[in-house]
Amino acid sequence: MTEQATAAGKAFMYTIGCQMNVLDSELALASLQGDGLSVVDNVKDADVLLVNTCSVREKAEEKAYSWLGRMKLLKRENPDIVIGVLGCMAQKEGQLIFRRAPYVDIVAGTAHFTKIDDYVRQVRATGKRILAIGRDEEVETERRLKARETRHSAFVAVMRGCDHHCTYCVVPNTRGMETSRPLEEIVEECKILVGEGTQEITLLGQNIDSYGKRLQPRRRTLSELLYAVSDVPGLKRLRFITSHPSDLKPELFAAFRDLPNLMPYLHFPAQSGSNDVLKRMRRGYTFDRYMELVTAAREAVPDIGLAGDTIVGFCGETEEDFERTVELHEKTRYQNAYIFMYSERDYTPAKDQGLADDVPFEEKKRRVNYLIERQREWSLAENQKHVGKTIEVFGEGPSKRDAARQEGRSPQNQIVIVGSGRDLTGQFYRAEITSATEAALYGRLC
């Protein structure tokens, strides 16, 4: 087989999970687009499938195993179709993954997506299975504008791994210890994606606030890297997530007020308001650390957006616990959280260290859903306040509920929907909000 028949073909990605897999899927279809192969939207369309995964939570494995089923049947109508596993879980099943799953072709862990391509054509000429979750692979960031899904925002990795080890957690151990990326190789990234008519860039880490402790040859901070990405000549908006509240430093606060581009949105997670379930979980701070810091944020841009994420039943978390974790979220008037039920996850250190899962399903069940009701109160509250106000909007595209109107974001994050008769792709406007919903502003162009 000739080197450019192994090339040939069309490649379809599945992502799931966080913002971190968008881009490990972006890169990883980069190097086929490199190797010969077109990107698909169709599924059916291709004969290179691929499913970028993620471990943090029992449904999102659920969601890959049940989307390779599918693709058991395509691959029986064309035995030539590749078949890979990318990311988290595969770093954490490996060999698993075959045995539940014999038609898959190729498993490759967090360090190795940047391979597909080689990876791709080593199956098409051998035949044989490719399993590859060493963690000692420098993971490469080269990127292709045409792999991209939009010119106007990108994401760009600035760190990977994470040297918190919270017990419910996976990602020590699915994506390895913290690394960060030179100040000076990001910048020069984000002024190459700038110079092709990127508008918004978000930095992206696991744990984003200790960016820079191991570089060489001395270490850099976050605050240092977001004044020199925010000097960019012509980035208007710039974000970053995702902030540990342990690592938060008070010169982050002070970007926020000094750098214009830098968009007054924040999210770190709590995970709960128990002192008692904080300590079980390894976060290292406590409810009244973590209010310090809201205020300590508040302070220093009022119109800061707020988001969190929330884990409700976690090992030995009693009503009184929930309790405070109710209260946190009432306090806190996160504009959104992301509120999940627990799960008990193998080669975490709950699991390893015989953390009870002890809190019944249907109370776990309960706790979420009336959590998740307040939250949709406080939502609402906090997106009406900015029902009369005029904003910029960063235009996204249709909204993917109504193609008649345009959908965009605003300096908080917030989803703004408007009504027009041209796409806004990639453009800033104005808007005048009208009413508001939870999840949504809505509003005219002014």
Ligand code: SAH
Second form
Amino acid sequence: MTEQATAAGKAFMYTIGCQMNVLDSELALASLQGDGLSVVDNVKDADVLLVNTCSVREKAEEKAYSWLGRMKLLKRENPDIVIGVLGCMAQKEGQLIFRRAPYVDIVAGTAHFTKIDDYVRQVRATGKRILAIGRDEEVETERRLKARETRHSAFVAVMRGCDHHCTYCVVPNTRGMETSRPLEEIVEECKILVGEGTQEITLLGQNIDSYGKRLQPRRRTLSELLYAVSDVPGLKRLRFITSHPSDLKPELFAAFRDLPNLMPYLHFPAQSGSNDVLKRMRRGYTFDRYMELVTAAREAVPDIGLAGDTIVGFCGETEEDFERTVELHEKTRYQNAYIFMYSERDYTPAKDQGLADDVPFEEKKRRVNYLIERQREWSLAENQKHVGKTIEVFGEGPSKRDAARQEGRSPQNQIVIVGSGRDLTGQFYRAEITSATEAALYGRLC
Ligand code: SAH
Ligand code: SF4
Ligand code: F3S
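Next block, the form predicted together with ligand SAH, ref. the form predicted alone:
To see the whole picture, the full complex is given below, headed by that same chain.
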């Protein structure tokens, strides 16, 4: 092969982790498409095999390694295959990945994924491995739009990284310190997306409430950003995730009232209901402060859908601590909650400071199952409040299980299922809600 070897071929991407990773995969694939590759959805058809990884829990890392183990077999059959590991685990593990999986060609961290086209070309030209995990570089934010599966909904990253030090969390290590994109650049990108047919935009940030804090020549706020993006002509729905209870400003609730296209949905994880545990997690708020925010949100936006994340079995969590968490869920009345067992991670303050991961696995499991079971009742009760109402739904297409049904999203981001043989992808329609489960609303087209 020569230095000019092109990267043309077929690429497959397996994405693990959060919405930021979903977006990053899209941006990485777009850079490969810019180099002439096509994107395929079956590994057997691909000669560039990529995994975008997550390190937030041990299970997420195991998933990546077990997938890599399977890809090794494909590479044995076809040594020209290029295998790349991107994302948070790439950033955190670096060289270790080559040691554990010597058949990997590229390890590219969280600031390097858009250069994957160069890396694939270099590997093909030289046969040498590439490790790109330097932190000095800014993430290339220019968006190449070709790889998008659907143009109806889009993610837009507005800030990356996190300045908090929640003791359980590896994200500040994998994503680095907070950096925000200029407001004008974000608005411009949103205009382009809407011009191409996007009707719903979700703004992404690991800690989105502190958007704009270090921007020059002047600091910007999430509120300013929401008003500016909301103004993009033709944008029907705007959302943002994820909020931190210490940074969330109650003034933000005014935006929900003022901006008709800002959807009534707030994802602001509490993580625990126990003040002792919150302190050990270094979250910076108490049970009461969290409940004040819940009350303020519901007063300002009565139909708001609240979502949260919770970790059970964190270092030193007692039965009483856990009961406070159950109480917090009961009082908050989350529409949906993501509940996890604590998973100890390297490079986190908890591990570095020697906080013992001392809740036995069986006990963590009991607590997580109990809370998930109770949360089902509360999610069901929240969803049932919509029964009898007629709501506007944004269509996402035929249900995977039953093509005679269409799936879509309510303003609160609930899944809505209606009977219809017509493909309603990307359309707005009204549905009368006739029943609900803890996971979805069911209705009929009006
Ligand atoms: N930036 C977001 C999300 C961070 S990771 C935020 O601050 O809300 C997503 C979720 O994973 C967290 O909200 C937390 O509930 C969970 N999580 C993070 N670290 C974890 C760990 N070590 N073990 C189990 N769950 C964890
Ligand atoms: Fe992790 Fe806390 Fe930052 Fe969220 S706010 S990414 S949980 S350190
Ligand atoms: Fe995972 Fe990284 Fe997202 S650790 S949750 S993929 S920021």
